[in-house]
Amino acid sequence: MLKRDADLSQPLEKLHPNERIKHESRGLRGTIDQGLEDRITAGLPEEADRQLLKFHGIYQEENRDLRQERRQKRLEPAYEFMVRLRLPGGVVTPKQWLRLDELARRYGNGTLRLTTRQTFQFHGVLKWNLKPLIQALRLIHLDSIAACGDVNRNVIATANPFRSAVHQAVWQLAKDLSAHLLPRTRAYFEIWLNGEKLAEGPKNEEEPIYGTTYLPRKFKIALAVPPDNDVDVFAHDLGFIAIVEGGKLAGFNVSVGGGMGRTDGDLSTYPKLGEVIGFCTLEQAIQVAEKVVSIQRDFGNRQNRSRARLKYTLDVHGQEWFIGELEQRLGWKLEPTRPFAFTRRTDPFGWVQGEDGKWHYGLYIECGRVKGELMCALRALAQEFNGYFCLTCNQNLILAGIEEQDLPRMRQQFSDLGLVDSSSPSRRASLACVALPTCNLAMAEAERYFPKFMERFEQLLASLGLDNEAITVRISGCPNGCARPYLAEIGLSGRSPGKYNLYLGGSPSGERLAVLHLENIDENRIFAVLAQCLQQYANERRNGESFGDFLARIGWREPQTVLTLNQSNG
């Protein structure tokens, strides 16, 4: 029998196969170490080990651009690995940045990827380079533990903790939550660091929070500081919304049950916004997080992974049940929610002065991909920069902590290095996931398609006099929605090469889901729709009204002539 807690158990054979893999993994070890030593294949030969590898922050992928060529030559797929860092709050020092830059060029594909979850990904890492990479990361106090897998993943927070004391406190909570919810197993240190053990680590490997089967699926936490919702707090299993009263952090409203993933053709899966259920103090936040995780551990769906996220647990049992279960486990009741308001979720670009008088510079990075001249420029900057590199959940970078007296010199240096961006407002507000050629789940292009799509979109906006509008576009290569397209004003979710589902009408503050408008359509069809609704927006919008809010207000549907065109295309 597989015990999930003292009162609930189920036979393993009735659960999803991944539950047995976790249960029998010997604390996430499996036979990963043996697979790493196998020189016959560039991948891990055992499926169980490939699943367990995710708990170590690593995915086995392949270069899908080479798939057909290698099949014709009867070669195995071009296996490579993605390594994702655990970086709560998304802050590194210039020294760490330089080392990450070096490691990306030595062991990866020569680029750094800033993700929508405020961390770094290395792509194109070969199997024999995994250990050297992780050991090098350890030397700069970084790791990839629990960056993936059925555990709490990287904890994100409103970008740049150095802008105020409140932001600093929220960042500290993100780090504390990440540490508290880490798996206790020493497998990571044994496999990747030659048995090294953290001196401050646990004395035994019992998992008091996770148990032997960990969680039914991934679990994500976000911390937001209004009026900014740059983390898309309602897209997460658990959200903490900072409540500031009298200039000080009073505590957090608690949101539960958000999630973006869905499965095409399965109407029982859907994106969902989190529900605000109460208020807790800063001192209570870690206890709240642990108990929410424990409820998902004990009641989450372990038969069907498509319905294993907390949002489905909440929907099956109901909010009233969930709050009662949470408060029973806490031993106290949440306070009533307190007022808050989100007004934006884009990043602050250019120069912004913080509460302490220091300056911060927001730099746009298209799709979060640091490469080529940009990589060289940031490397040169990091060699003499005394501040911090702060990642955002919009895949951008904030160079933080610049002293007032250094401002003229830094302005000139940024200009000399070409770190002055002139991208359009809509491009700055938009995202794309990695997708092809490396993501195993990708059904269509996203990052590589983004520049082409945005160029055509910007031309359309200019033709309608809307080129100064920051309309949010998000492109994901599959229904899992890593770029959170279901919260965009215009969202694309990949269905097949060159074909996407089109979502319209998300709110600019991230508090309303977009609506599925058309399925499985190509670029020309997408732009035919966008041309019509943007024309109407240009003619009929209210003063200051966003595109998404306009569509929601009027309940926009395209004219019948366009539907007829769609039908004629099959």
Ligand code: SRM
Second form
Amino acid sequence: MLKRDADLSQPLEKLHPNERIKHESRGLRGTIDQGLEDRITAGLPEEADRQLLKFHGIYQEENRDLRQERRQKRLEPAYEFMVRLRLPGGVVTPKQWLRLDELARRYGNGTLRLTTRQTFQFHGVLKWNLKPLIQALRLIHLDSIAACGDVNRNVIATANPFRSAVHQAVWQLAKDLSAHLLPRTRAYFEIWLNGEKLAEGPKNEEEPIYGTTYLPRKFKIALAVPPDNDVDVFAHDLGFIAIVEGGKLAGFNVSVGGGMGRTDGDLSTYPKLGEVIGFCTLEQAIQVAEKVVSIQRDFGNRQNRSRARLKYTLDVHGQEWFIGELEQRLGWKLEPTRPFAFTRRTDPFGWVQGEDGKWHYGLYIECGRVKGELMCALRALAQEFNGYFCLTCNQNLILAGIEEQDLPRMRQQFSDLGLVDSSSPSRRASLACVALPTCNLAMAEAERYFPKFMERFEQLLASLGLDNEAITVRISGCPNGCARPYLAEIGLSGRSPGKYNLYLGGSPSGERLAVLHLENIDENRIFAVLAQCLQQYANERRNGESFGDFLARIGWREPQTVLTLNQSNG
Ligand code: SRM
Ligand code: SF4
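Having displayed the form predicted alone, please output the structure of the form predicted together with ligand SRM.
Let's see the whole complex now, leading with the same chain.
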């Protein structure tokens, strides 16, 4: 296996302080265990431990709704923690669902949050409840290792592996990639599971892939099965686009260097689409991933975290250099890119039959927040259901694997439980990130604002006769772009309470970035612009033309398109 040779190619003093934290962490341990025992504060007292905690899938947050009140009372912030699971491909059994539901009520804020990267988040977990939660998760074979931090994160894949053999194979690869790129440190087991030895757990403390300073920044992998681009593959550091030939999985086109995050006022940061650089077989995919990770490890920016994602490494050194470096590390060349076409990004809602005759039911979950009556209904369903709960990257659920003979009964049960959704096509195609009150970085509301915004948007659409259009709106509470707003037809990124930047004209298939239209504007201004361009769309669109494509065609701005390199490699 590959050896890290650039751990300390530069003196630590010259690097971002997080590099020292990682290097001196003794395999991501730091003093987290002592911080957990500290009863004087509900948070972790050491900043270094708060950084290291992320590698364990945990963020220290605070309830920001209480910030003012607590300040006035001279109390420390209302610290609480977010726990994110590692769940490659996003599948749980009904038994696991039931337990997650119970744990959210016992240790969290009574809700489960389905994320834009196909996993669960618990919010509102108190420090004293972290260990019991992680231990309980372990009993249902789930963990939060590397769900956050400067490592490869949860590997996502086109939702519902049960719909075809190709989807199954892609899901298996997602799990294999996740396992291969896991940190080897035993810190997680020591700190949270009291040193439990896991048969399948990593035995060796050495980090052959990451070294002692891990990656310069987070690293994300997505696997897409065209025609679906539900994973937004071009938003990822590394993407694998399944190529199916003669009904069989031939391999993958590889895309590199996608990412959403940007910083207001810093033009050296920007969202970027992944670039398709060639093709590899299924058997080669893990090696490709490892080598791409290793390039980012050795060449990623370790001074400036705002410029530390792979997209910047690629832009600094160039695509030609990147491919050369990758092929040198692989010892072989990628094949030329093969043809593919994405036509869909939204989830399949309602009933869909899979290749093997089984049925799958797509259920819209607003902003992925499972709570209240919906939570009760899903709990009741899980008690009898013998299929799978599949999470999507659009924060929705697919209840998969229903036998043909059970279909009438299940239809009735979904209806009895109120699991029949009649939201508008646009609402179903839209997303909002968590933002307030838990997100430390939120500058404006997103999830809590979404229903109000969509109601007004739906009224506008109806007034223009566009109510059957599935126009994608994505709201993020800050420029980091967790709801991938820069790939939406209409994207909002929070600037300050009630004010957003407005992005327009992303393609519905996720292959063209939206363009900044106006900065720091309020709802009335946003709707004034939308009324104008939607009116024009209603009058002038071509048959079947999406809103995003229309804006791009009439040239609201010149949008960036995916760069597909058809290499000959000869
Ligand atoms: Fe995200 C940071 C929530 C998907 C880009 N993201 C955060 C934090 C952890 C805030 C923090 O660092 O203190 C948020 C936790 C809030 C909370 O209370 O839950 C947070 N991100 C989320 C989730 C839960 C949004 C959601 O509504 O579903 C998503 C969880 C994903 C998962 O399960 O792993 C989530 N984040 C994304 C995505 C979408 C994606 O990956 O497809 C992006 C854009 C893609 C990308 O990475 O470029 C994204 N999150 C960021 C960034 C900007 C990274 C950058 O390169 O600049 C940050 C800030 C950072 O890393 O410093 C961030
Ligand atoms: Fe928080 Fe910003 Fe991500 Fe929204 S986009 S969850 S506000 S970091």
